[in-house]
Structures are given as C-alpha cells and as structure tokens.
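So this first bit is one chain, no partners, the form predicted alone, shown in structure tokens.
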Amino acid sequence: MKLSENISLAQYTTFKIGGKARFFCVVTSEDELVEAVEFAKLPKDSKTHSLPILVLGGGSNMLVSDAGFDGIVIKNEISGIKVEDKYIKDIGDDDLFVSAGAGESWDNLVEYSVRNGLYGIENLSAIPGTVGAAPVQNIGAYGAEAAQTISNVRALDTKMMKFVELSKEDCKFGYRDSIFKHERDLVTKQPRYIITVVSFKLVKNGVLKIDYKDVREYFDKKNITVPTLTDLRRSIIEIRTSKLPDWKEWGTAGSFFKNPSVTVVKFAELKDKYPDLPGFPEIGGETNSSDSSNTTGDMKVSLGWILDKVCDVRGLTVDTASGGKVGTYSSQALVIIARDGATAADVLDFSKELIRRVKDKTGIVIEAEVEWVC
C-alpha cells in the first residue's frame, strides 16, 4: 500500500470539485484493504483519537467540502468478475451467482452479464460508479433496484477486524439505504464495514421489466414488440444519455435527491392541486408502477416532476460568488451541475434553495441522495 498526503479529491469525484484529503491510498486487494485500516486505527499523537475513514469508489454519489477531508480516504479498486461456483449446488438450473470486485466498473458488470445472457440488472444500465457502492446506496432506475438480484456483500468489518459475509436480510436495504450508511464509529465516524465483493444472483432465462414510461415509449417509438436483452440494455442506456448530463464533461452527480415518500392522503392533496403528478404505491421499500400489492401504505412521488413543472427551476442556472455557475440540467431538473469553478459551498447552498422551494410549494421535505464529505 502506497500512502500519499494532501491529495486534491476533486480529480476523484464526478462533481470535479473539494479539497484535500489529509491520506490518500489506493486499494487493489484485501491485504493492503486491512493494512489501511490498521494505519487509519493507529492514535496519531497523545491527543488525537484515529483517523476517520472515507471510502472511494467512482466518487459519483459524493459531494466534497472545499476544506478537504481531515483522515485517509481509501480508494477501492478491488476489481474482477467471476461466476460462483461453489453456489451452483444451491440455486436453480435457470439461475447463476456472479460475484464482482468492490472497485470494478458498476456497468461493466451489467455489460458482463447482458453479453452472457443473465438477466436481473440490466435496467441498471449505464450508472456511473463501482460494484461496491451499488448496495451501499442500493442503487436504482427504471423500475429496478440492485437489492433484487444482490445475494451476499463480503466486507472488512473494520471493529472486528476479520472478513464477514453479509446476507441480503443482513444489508438491511431501504430506498437508496442500506445498513453500510449508518454502521459508523461513534467518535471517529468510521464505517463499520467495507465492501469487497459483492455477488448477484442473476437468472438465465428471466422476465425484462419494460413497464417502466419512458422504455415502453422508446420500444413503441423503435416499433420493437418483442425486445431482447440486449435492446434493454441499449434503450436504457439511450435514454439516460438524452435525459443526464455527461459527468466526465460536467460537474455532476446525476440526481442530487431523493425521490419523496408521501402517504396516500398528503398524495390525493396533491393530486387535487397538480392533477398531473406522477405517484406510485411503495412495495416494500422500493418503487414499482406494475404492482400495487404489498404496499407500504406510502407513495413514492416524482421530484423530478415537481421542480419542473411545480417549482419551474429546470434548466435554471445562477452566478454564484465564488464567480462560478451553479444550476439544475436542462434536461432533468433533478440533476444538479456544478462548472466555472463553482465550490462545493455553493452547490450546497443551491441544493438547500432547491429544498426550501419544493417546501415551500408542496409542504414535502426532500433528502439528498449525494453524499456530503467534510
């Protein structure tokens, strides 16, 4: 493990901005994983308790503050993909374990296991990030979340210090929530467990899931009746490129928050007052418009929706002081880009004049989906 100090973090994040970090390593296998926990553990002088921990994936979900990160970041590219052999004994004959490193490529492996065949994560197609940060954040779009196929998390129980395997029942999975986000130290705030791998039970003969709006239009419009996996896999992909910005172009994070959960009575005050707002019943944590079955009694509302069409702020774009630009896509007005040397502060303050407008309007108090560092 090479150990480098006051590393910017902006090269390392999607947003392109923040500050330094006090320790900088990279990862590559579990050893030197362990090697930088033992480092982050150690009392660095008679007054000072150990460094907090910050880990790295594709930095795509993370907004850095401007005054750095005060501990060690480790940046996690364990990588690789296999199929699980030892599993095969368990599972069925249309069904196949795939396990991948926590630093791979997050859409390499969907390209993986589209080429192979295996359905279950295709609809997350194209999401920046690595495999390692998909259960933490249990990331989802177009009517799929990665819980449903995510079999087990291997990770480094950093207050143990040994290797544990983590069920799905385990991860405790939520709406873009996990357990991994809130297993904290107390005082140094570092997390409980690391991700190092993480498998998927994937199926080989599985159902697409095109009820989603915006792919049956994209089908229907490509006059495709009858779509393979692969013309999943490419729909998606179209369609995420058409509605959010490129975030190797633009300082981003793709969508800045999370869509509200509302119950059924504060949804029908708000369907009498913008009859077209889109809602669907909750299933069990997650969102799904196909089935109303096993609801949880709340609805999941479009944010997106409500800050174009409610707060009319898409596309919106304001100078900020530090002489850079902040404002929402023009294309999604969930999507915040930050460009012309804007701060990490002054997407804050943005994204808090965002909450305070859908407040404002709908009485909803939203959460960010990015994580804030400092």
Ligand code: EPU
Given for the second form:
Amino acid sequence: MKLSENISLAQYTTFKIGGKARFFCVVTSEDELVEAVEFAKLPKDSKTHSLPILVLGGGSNMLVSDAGFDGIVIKNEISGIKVEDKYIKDIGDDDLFVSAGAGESWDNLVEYSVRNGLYGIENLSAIPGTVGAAPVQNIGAYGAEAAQTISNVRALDTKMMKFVELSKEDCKFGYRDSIFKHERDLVTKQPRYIITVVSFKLVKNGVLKIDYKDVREYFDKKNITVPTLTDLRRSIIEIRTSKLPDWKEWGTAGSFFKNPSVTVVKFAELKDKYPDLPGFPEIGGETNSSDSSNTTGDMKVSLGWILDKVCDVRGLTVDTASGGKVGTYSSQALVIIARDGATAADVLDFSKELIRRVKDKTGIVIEAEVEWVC
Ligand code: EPU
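Previous: the form predicted alone; requested now: the form predicted together with the named molecule:
Once more the chain from above appears, this time first in line as the rest of the complex follows.
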C-alpha cells in the first residue's frame, strides 16, 4: 500500500471541489485494506493516536469541505466481477449470484448483467460511482433500488479487525440509507464496516420494471410494446442523459437532497394547495416505486417538483462570493451544479438557501442526500 500526503480531493469527486486529504492511499486488495486501517489506528509517522477514515469510491455523492479531510482517505479499488457459486444450493434454477469488488464501476456491473441476460439491476443503469457505494446509500432510480437484489455484503469490521459477511437484513436498508451510513466510532470517526465485495441475486428470466412514468413514456413514444432487457438499459441511459447533467462535464453529485417524507395529513394539506404535487406511499425505497408492499404509512413527496413548481428555482444560478457560480440544473431542480471555481462553502450556502425556501413555502425540513466531508 502506497501512502501519500496532502493530496487534493477535488480530482477524486464529481463535484470537483474540496481541500486536501492529510493521508491518501489506494487499496486494491483486502490485505492492503487491512494495512491501511492498521495505519489509521496507529499511524507510525503521526503524533495522533488514530486517524479518521474516509472511504472513497467514485466520489459521486460527496461534497468535500474546502479545508479538506484531516485523516486518511482510502480509495477502494478492489475490483472484479464473477458469477458466484457460494450460495448456489439456496437458489432455484432461475437465479444466479454475481459478486463484484467494491471498487468496480457500478455501471460495468450493470452492463455485465444485462449482457449476460441477468435481470435485477438494469433500472440502475448509468449511475456514477462504484459497487461498494451502492449498499451504503442504497442507490435507487426508475422504480428500483439496490437493496432489492443485494444478497450479501462482505466487509472489514474495523472494530474486530476481521472480515464479516453481512446479510441483507443486517444491512438495514432504507430509502438512500443503510447501517453503513450510521455505524461509525464517534471518537475516532472511523467507519465500523468497510465494504470489499457485494453479492447480488439476479434472475435469468425476470420481469422488467417499466412502470416508472419516464420509462413508460419513453417506450410509448418509441412504439416499443415488448421491451427487452437491453431496450430497458438503453431507455434508462437515454432518460438519464436527457434529465441529468453529465458529471464529466459539470461539477455535481446528482440529487443533492433526499425526497422528504410527510404524514398523510400533511400530504393532504399540501395537495389542497398544490393539486399536482407528486407523492407516493413510502416503502423505504424509490419515490415512484410500483412496489406497494411494506409501506411505512407516510408519503414521499417529489422535492424536484416542489423546488421547480412551488419555489421556482429550477435553473436558478447565483454568483458566489468566491467568483464562481452555483445553481440548480435546468432539467432537474433536485440537482445542484457548481462551476467557475465555486467552493464547497458556496455550495453549502446555496443548499441552505434552498432548505430555507422549501421550509418557508411548505413547512417541510429537507435533508441533504450528498455526504458532507470535513
Ligand atoms: N419534477 C419537476 N421538476 C423538476 C424535477 C422533477 O417537476 O425540476 C417532477 C418530475 O416531473 C416527476 C417528479 O418531480 O413528476 C419526480 O422527478 P424524477 O422522476 O426526476 O425523480 P426524483 O424523485 O426527482 C429520484 C432520484 C434520482 C433518480 C430519479 C429517477 C432521489 C433523491 N433522487 O429523483 O436519483 O435518478 O428519482 O428515478 O431519490 C441521485 O440520487 O443522484 C439521482 C439522480
């Protein structure tokens, strides 16, 4: 494991913003990961006893503070995709387990699955980031979420310093949520689990999820009545390209906020005022999911719609104190874009302004989906 110091993190995040990491290393194997964590627990060339750890995948869902990260950044590049026969005895002829290293590109895994005729993650096509980040925030899009297919997560338990296999239940998945976001040592700021491999249960003859409004409209427009797995992947890629900014070109982390949950009573109140407001029973998953089982009793509302139609901020761009620009994307108000040298503080200020406006207009207190790293 090669350790570097004072490495700019802007180059490793899709926001392309942020200060330096005090220590930085890339790990490509579980042994190297152990070495990196051991260093964090007892850094040889440091007076501190232990260092906070930040695990970096594709850096596509974080905003790094301008002051940087005073700890060790571990860039997880443990790669590889393989069909797993480890759990084969538990499954029927139609299912297959596919495992991928945490550092593998998420979309490589989706492309691999679709190419091999395996159903389950095609709706999650073209999401930036790595496989290891998928369980952390339970990525979701177009009526599907990672938790629906994840069977097991292998991780280094940094407290016990041993590798563990966590079941789907152990991961406690929710809407953009899992234990990996919460299990952290409060003193050392080290995450309890660092994911190394994620296993998915995929299906050979599955059913396509094509109920999401954008997807239905896409196939109607193209006159495709019986779409294939490949058609669905292509449709998702085209929809995403038309609605979301290309992170290679823009400084962004996709949706900046989570879609909020409100009580049914609050939802009825909002509907009175805004009859077109989209809302769906919360299922601990996608906002527009067609899965109606396992509802929480609350309603999820589309914050993109509120920011656009109620707060009128879709496409709003402001000049910042630092001379840069920050704004919401012209086709999707939930997405914040930073450019022309805007700083992390600028993005944070702008996000606070959006939080304030939503609160003033609707009474809803919204939360960031993007992780703030400092
Ligand atoms: N809408 C507007 N104006 C906007 C944005 C949205 O009117 O500026 C409306 C849409 O027309 C639609 C509703 O709001 O009726 C919901 O919008 P959309 O389908 O785009 O989905 P979303 O809830 O805003 C979520 C995810 C996205 C994911 C899409 C598609 C979250 C926080 N975001 O957005 O994920 O791609 O669904 O499934 O759950 C991400 O996490 O980075 C991300 C982009």
